[in-house]
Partner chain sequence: MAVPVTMHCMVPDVASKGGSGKAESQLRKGVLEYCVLGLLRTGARYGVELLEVLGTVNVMTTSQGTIYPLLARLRRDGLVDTTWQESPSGPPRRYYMLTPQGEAALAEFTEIWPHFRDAVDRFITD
Amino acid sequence: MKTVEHPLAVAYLEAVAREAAALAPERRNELLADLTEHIAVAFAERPARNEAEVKAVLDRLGDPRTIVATAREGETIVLPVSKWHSLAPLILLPVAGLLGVVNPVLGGIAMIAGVVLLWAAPHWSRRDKIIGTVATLPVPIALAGMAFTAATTAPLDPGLLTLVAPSVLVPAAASVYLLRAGRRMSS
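Let's have the structure for this sequence by itself, in the form predicted on its own.
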């Protein structure tokens, strides 16, 4: 039996794999490959004849937690993104314009919440976040314009539609863009 296939060595590598679950898959695989190679080299240099010798080699490598902690230094841990965190900005950004027609305060709150959630999400690039934020600019412009138009003209003025349409369509287009960009980043 090859020593790397020894049950103690296999259990050791499985323990490292469990501890390394939070590492990026490439880093985890690299770490396991390096440890497997170290074990193989150690046993090639000094063959282990019994369990005590296998344990001694594994003890020299170190505790699995310590090994993974060392591997984590300098690496950002990728946290899973919830479905809600992915969808909330995509829904809130275009809805903010519609809500602004009914209630400007709710429209403003939806816009701010959408932008905050967009910037808090780890799965979009900085460029994507800037695009999503800029796309919300028609919302406050439309809200201000609607307040001015409502104060000076009749409530069903056709000019009101020219304010509402961009405040809904531009953020909706940005949401479609962000949805596609998020899928690209996660695959």
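Everything numeric in this text was worked out from a predicted model, so none of it was measured. By rigid core we mean the largest C-alpha set that fits within 1.5 Å across both forms. Numbering follows the first chain given and starts at 1. Compared with the form predicted in complex with the partner chain:
Residue 13: CA moves 2 Å or more between the two forms after rigid-core fitting. Relative to the superposed core, residue 60 shifts its CA atom by 2 Å or more between the two forms. Fitting the two forms on the rigid core leaves the C-alpha of residue 36 displaced by at least 2 angstroms between the two forms.
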Given for the second form:
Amino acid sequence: MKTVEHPLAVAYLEAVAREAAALAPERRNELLADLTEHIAVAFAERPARNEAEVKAVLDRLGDPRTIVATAREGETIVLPVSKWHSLAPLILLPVAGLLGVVNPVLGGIAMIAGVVLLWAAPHWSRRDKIIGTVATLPVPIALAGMAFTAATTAPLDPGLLTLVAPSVLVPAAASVYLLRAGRRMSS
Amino acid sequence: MAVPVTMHCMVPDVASKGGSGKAESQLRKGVLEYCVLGLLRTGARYGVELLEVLGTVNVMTTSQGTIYPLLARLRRDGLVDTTWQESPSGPPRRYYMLTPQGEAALAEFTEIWPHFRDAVDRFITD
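Now the other one: the form predicted in complex with the partner chain, given that the block above is the form predicted on its own.
Below is the whole assembly, all chains and molecules, this chain first.
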């Protein structure tokens, strides 16, 4: 980034930065770099720098709000999603089935939390959320099976494995899919 | 590019207020990027240079700064490519040039535009 020193230009760029707070960081930096370069080049091409000329350059650039509004139009809506929020459901859903082996109630809580976070996240489409939720269906089946068999048989019953395996593998596969889908949406 | 040169000065951006500049602002939104691609047809240009040419017709830019989000989008979409070039005066300039994709987009627009213009003329004139 080229340095622009004139206080009016600095104030102008600061105003742009403030308005651009809602943009994704790389878009904001890109816009600021482009405008800084513009000002530096415009100053270099008309070297006599009295205040009126500096003002004229900035006036021609226009209202920071208008510029940022234009930048926002071209932006697919990128809502800030914390890394935690985007990863948590992907971990919780496959883990719910495993947790259920230890304690079906704990497994149930993990599953519900996972589904709630999945639907609350803005960076998956409705279709992706339905896929994620449907893939979670083996979990309550496994949990119910475990709650039932825990009362009657030994905990390491081989029959239990046929319940646990899909309740881990199917959501895990969905998590991989959702991870990719989420990246696609937010890029 | 055949753009009617109007005689008024810098048009304030009144699109949001739905005033007399609304039609102009909406048209500009649709065609500005193709005007930029058209300007790059003959060779690479840098931002300030592009704006100087666009500024020779009053309808194409009101707020010069809005060209930069547009250029950034063209860059991201792969329609233009950029290189930095040193200048004898002042900082290096970022030059924009058409990519083959940009050339294709411009060719498509150039093909459509006369039909579009004629169609609009047909409906709004007797």
